[in-house]
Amino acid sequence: MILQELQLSHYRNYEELSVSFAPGINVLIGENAQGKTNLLEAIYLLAFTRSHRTAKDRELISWHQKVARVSGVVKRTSGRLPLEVQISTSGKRVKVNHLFQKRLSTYVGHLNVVLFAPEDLALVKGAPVNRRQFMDMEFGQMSSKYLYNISRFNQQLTQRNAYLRQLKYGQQSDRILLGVITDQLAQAAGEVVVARYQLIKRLEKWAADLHHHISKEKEELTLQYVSQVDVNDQMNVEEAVAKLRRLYSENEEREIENGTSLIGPQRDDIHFIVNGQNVQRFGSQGQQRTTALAVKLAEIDLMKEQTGEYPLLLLDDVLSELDDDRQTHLLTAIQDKVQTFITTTSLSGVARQLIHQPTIFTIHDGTLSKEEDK
């Protein structure tokens, strides 16, 4: 999968931009606050219809403008595919092959990206909500079924939590309706937990090999999916749904007392185990960074396995956060494999030595210029 062309209109500090990218490694060089990360954010938005930096769409629109557009042409094995995201104060509109899509969920998955930014180094040691977001964003790209089920689950969870609050404060008393809502939630939740378990097991396969290599064969990595359902290799969706229904029934009074759902995928987590110990709690910073790097690189191979296409890789100022050894493993793993976009203030040291024939762009105040080959 290759992003061949990108056009921006009134997006952040880019008034108008049209650029063609190379299929290999594209390096975006510039000082801070010139627009490097804005450009990577635009590519991310073209994939997900949302920013990874802000939940406020108004921040994406240039000052004194009402509409911003991000469009591009993606080359897939099936051919060239134009994509477009329009952002306005009244909402978003998206196009696939010049046709408006009624739902954003039918848009996601046409362009797949893996983003690796400094904050992703906190994937291992950060809060569980970060790892749940990681699962939903990445697995949603790989599987339209997963995206549908997690969207359905989140909608039904919101509905059930609202009804539990009403029961808590005596605004409702109908337990039969709660049972109906709970049955629907359990069905979506069962689909989600089984899919998460299966995809994490596949991710572990790729991440374990990478971690073993990066640690110079000194460490073994395993991933543990932590769920109240206690999913295993033999459990199917029907069994997961049945177990969830029992858990909801057993905890109904406690959930009404709290006014919120205490059972379900919204409580899930991933544990990263290195040489038998939970690296989140007991690992060194170096082990945590190696684990995060291995997991991010493993996403690339898992996405290829699940979709038949390699994703784009976005490296947002992450090289400066990695030592020379980890930089070497990262750049060696991606060379001649995936289209990559790297933002940096300068290309030097290990990166300059390892990147073969990079296409270099200089960014200054929202203006992009390509460095000509010498």
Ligand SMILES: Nc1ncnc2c1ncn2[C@@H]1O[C@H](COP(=O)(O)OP(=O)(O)OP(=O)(O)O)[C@@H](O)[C@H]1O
Contents of the next structure:
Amino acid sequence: MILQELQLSHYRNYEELSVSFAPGINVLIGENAQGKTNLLEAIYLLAFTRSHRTAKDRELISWHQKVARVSGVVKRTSGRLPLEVQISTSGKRVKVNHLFQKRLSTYVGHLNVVLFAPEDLALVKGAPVNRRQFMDMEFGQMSSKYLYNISRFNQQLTQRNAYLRQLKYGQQSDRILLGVITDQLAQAAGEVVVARYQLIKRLEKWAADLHHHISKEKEELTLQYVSQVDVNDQMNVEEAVAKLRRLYSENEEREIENGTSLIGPQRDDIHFIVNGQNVQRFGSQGQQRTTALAVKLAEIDLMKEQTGEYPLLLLDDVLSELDDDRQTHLLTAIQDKVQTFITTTSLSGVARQLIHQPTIFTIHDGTLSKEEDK
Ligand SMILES: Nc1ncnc2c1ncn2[C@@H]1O[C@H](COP(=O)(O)OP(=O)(O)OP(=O)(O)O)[C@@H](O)[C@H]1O
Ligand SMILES: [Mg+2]
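Based on the form predicted on its own presented above, generate the structure block for the form predicted in complex with the named molecule.
Below, the chain from earlier opens the complete complex, with every other chain and molecule after it.
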């Protein structure tokens, strides 16, 4: 899919902006603090209705303004689709094809993006929560069923944790109600666990190939979805739910003592194994980078496999973080395939040579100008 047009109004340091993008590689060049990341963030917001940098929507509204608006036209094989996100001090509203949507969940999935920023190394190096967020964001945009189940799970988990806290402090004593809440949670949890397992398997298929290639055939990458449920290829949702119910009942006393849920996919993780070793714990910086890059690139292929279309790729300041070899892999993997937005302070080296016909925009103080073909 392609983002053909983008309009911003009172978004961060952009007052009013209207721009048409090229289907291939769009390079956004600017000094520090001119609005490069803000622009990618706006595209990300148009896809997910939220920023990748902050959970506080108000921060996105230009200072001294009350309403920020991001709109755009996405071209998919099914046709052109206008999307819009409005953020005001009183909340957020979204439109698909000019119609307001009652729920944010009917909005997500129309524009698919994969964002790669230097902090994405945290996917491999960071805490498990980073990897769970990764699964939820990425799988949520490729599958509305996943999005539905994970939202339902998160709501029910909050509810159950609140109830467990009340049981802990003796404000409640009804164990039958706990059983009802737990049964519901186990149902959503079972769906999430099985979907994550299956999608990680698909992701592994693409990531292993890419990793093998980037490491010059020296390394083998495998991905392991780590869950208390021990999912495997044979396990279906009912079996996962049954297993979860058993775990909940075995751990009920412990959960009440702790006043929180100790069982469930909110505890899961992904292990990245390179040549038999967990790369998070034992990998070199370079191996961790290669793994993060392979997984991000694999997402592009997985998205195409699951949705029938390639997502947009947003690369925020990553070229400078990658050595020439990895830059070459990245650029050849996406060229002529994926609409890409690259931010950088200057386009040089391998990137300058490798990108055929980039469309170059210069960003200065919240304004964009297109460099005409030279
Ligand atoms: N709500 C807002 N209203 C107005 N300006 C804002 C708002 N939020 C952030 N800014 C400004 O936007 C500017 C540009 O930020 P951005 O992160 O896009 O820079 P950048 O071009 O990516 O720089 P770098 O190369 O350092 O990453 C910042 O200087 C910041 O002061
Ligand atoms: Mg930036």
